[in-house]
Amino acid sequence: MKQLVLCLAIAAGYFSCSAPSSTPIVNKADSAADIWVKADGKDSMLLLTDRPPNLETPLKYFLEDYTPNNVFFVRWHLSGLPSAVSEDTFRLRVVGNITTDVALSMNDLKTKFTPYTITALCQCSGNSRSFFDPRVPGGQWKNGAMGNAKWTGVKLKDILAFAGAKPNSVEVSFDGLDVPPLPSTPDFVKSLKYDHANDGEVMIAYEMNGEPLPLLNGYPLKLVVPGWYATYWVGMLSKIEVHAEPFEGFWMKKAYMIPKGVENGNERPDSLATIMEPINVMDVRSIFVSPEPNQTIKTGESSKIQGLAFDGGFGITKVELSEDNGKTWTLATLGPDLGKYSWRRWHYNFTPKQNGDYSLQVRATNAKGQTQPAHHWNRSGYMRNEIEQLPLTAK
């Protein structure tokens, strides 16, 4: 009854939910607390919250180079989302420190500008927060708050040039169609320094993996900031404002802050940082995908261990695994390089010699020489990238 009530509560909101017989609401392989739902345009995904909708991608889909649109993770901050957007009437407004305010239709974006495609990982800054020790408040994501995709659209640089952004511009802000539930709730508006926004890689996407963006992933337009955490990837993008002064919005000055000048955004519960800065480039990280934790493998037989590695755009140069709690490390085999902003798949053959419990560790290193710490923590649960462990049982 409790499961049915929850599902009905979700269905009564702005996205539908179903739990077909082939996909139970509760996935007993994980936890009785794991609730699996089907939102509009999505297959079965792990429910984090229903208002606003936040859905996690099942780990098995990370065995693919590109995350399917129908299971690509969903992350919203504000519950006031439109249930539909008309492409015919939608306009992207560009205002502020420019020559002339413009309002671009979807047809304008597709016909007046040269299309641009980039492969990039979109990762929530709170991905894997549930694994922080000590625990911290916030959305208790596992490893599925991310996805890899080919994004097609328009370079932001081209739009800024079209609007005539003035030479004294210092920052650009981005607002979507989502609205706050209460007047006291700050609208979700993010910003980038003008030089970053104008670098020729930041883009506005209207397609994801060759198809229109799913509504819950930001249809009709999504800001794509390659190499930076997804808090900057504003969905349902409807307004771009160019500023001649620094932008002072809540979500840049109060929220999504990390210790300044500290590698990995690390701090200790008994020694919190006093100087903070907005979160920005993704740290280097690797995770296990298959087999999943606590699975049983066969003694004396080779088991294929698979996973992912990624960073903020310097490029993954090696992935190593340890079978002896970090005393020695062995190189894994890297998969195809899909671009510096993409994740990179890897695999490793592990043969347990006797029955018993095992724990593998994985770490990645990028072209800048950055790797992963043995332990990582901060008060907000951001940027988790400590060395991952995989417990297995051999029989």
Ligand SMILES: Nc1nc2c(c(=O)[nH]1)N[C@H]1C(S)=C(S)[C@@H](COP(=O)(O)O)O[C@H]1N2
Contents of the next structure:
Amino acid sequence: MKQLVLCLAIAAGYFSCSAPSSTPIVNKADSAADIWVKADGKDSMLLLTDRPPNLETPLKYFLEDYTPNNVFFVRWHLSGLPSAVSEDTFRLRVVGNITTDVALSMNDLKTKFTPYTITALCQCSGNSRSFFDPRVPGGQWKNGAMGNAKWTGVKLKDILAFAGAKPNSVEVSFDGLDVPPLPSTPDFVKSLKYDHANDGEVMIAYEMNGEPLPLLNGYPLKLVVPGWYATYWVGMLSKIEVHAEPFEGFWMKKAYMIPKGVENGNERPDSLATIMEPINVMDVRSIFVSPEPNQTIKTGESSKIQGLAFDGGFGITKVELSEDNGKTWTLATLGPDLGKYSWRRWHYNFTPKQNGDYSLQVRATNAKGQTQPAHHWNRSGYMRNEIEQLPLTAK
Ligand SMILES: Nc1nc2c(c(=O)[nH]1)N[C@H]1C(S)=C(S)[C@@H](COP(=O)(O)O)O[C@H]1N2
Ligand SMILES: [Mo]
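May I ask for the structure of the form predicted in complex with this ligand now, the form predicted on its own having been displayed?
What follows is the entire complex, opening with the chain shown before.
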């Protein structure tokens, strides 16, 4: 793998300069090789785009239960991102269908409300998009557009109650400090149904793994929507609006749409779905983490195969591996259960009996009995969850 540390002389200055400036990199998808960068507050990560910053977590960090903040993936849509936020002057505003407009300081959030902590996986809808066959446009992520963290903050329902949200409310929308670079681009605003917003699990995090959030992960506040794709996890959250009418914003009605009522949001290139709905709960999925694809392992010896399994919050009940292209399946050993919204690590001992090429497959099943399809595709490259293959050579 080619390792480059790039100096990206961009105005916003998220990336550190450790080498003379080279041609700005626009999109990783245009280049065959991996490009590594060190952004502000981050260790070496894979670069997708520099403006807005989009960075992928290297796979090796998925051998840990919690993803370190300094390599947690970064995904922004709009390049108008503040390069610093002051904890002293920052306010979280609550407006709309409430009794009184509220502006909460960070200190208010930390002292006026009961703290709440939950472990939850934050996974981008487009995670693993680069593996879609046929290929689809969009950020060409490998498996690193996700991370598992312990989130601490305040329950959204407590904030809505504090603001006196009215009982006829139907939806709540969330806006961050990031702004569109051009007036023609719609501001990034997401919404949740009022009941979902009040479920006692959706929360506003001021800490991630016991530390303030890195700026690039949405400092000072990030909405955490356990079990739902990360597009709803609005970062730099600064405005909550309570609506008595359905919310019709671009990022809810036009972007992030999936085929409605179809298992895993599946469709076919030659027959695209016509009825769509906003993306929502994460589907059940498992991936291989180690060894990485095409590595050589020892014939006649046991190799430890490790990976992850996760879903939208029913909880993983089993992970199975196949050594014979899906004819027979054997249970993997599950790692610690960190909560139903967490990913779950697993491992499996594989002993190749003779020299040659092998391909392992992995599939997970959740408490609802949902499992993974042999093939999965949709036009947007969302929610990938097909059964993954791991090619290995034994010698
Ligand atoms: N304000 C704001 N919040 C946002 C986004 C954004 O563009 N702006 N992107 C969303 C998407 S699509 C993802 S995948 C997650 C990524 O969170 P991370 O950058 O902390 O990894 O943030 C979400 N929250
Ligand atoms: Mo995303």
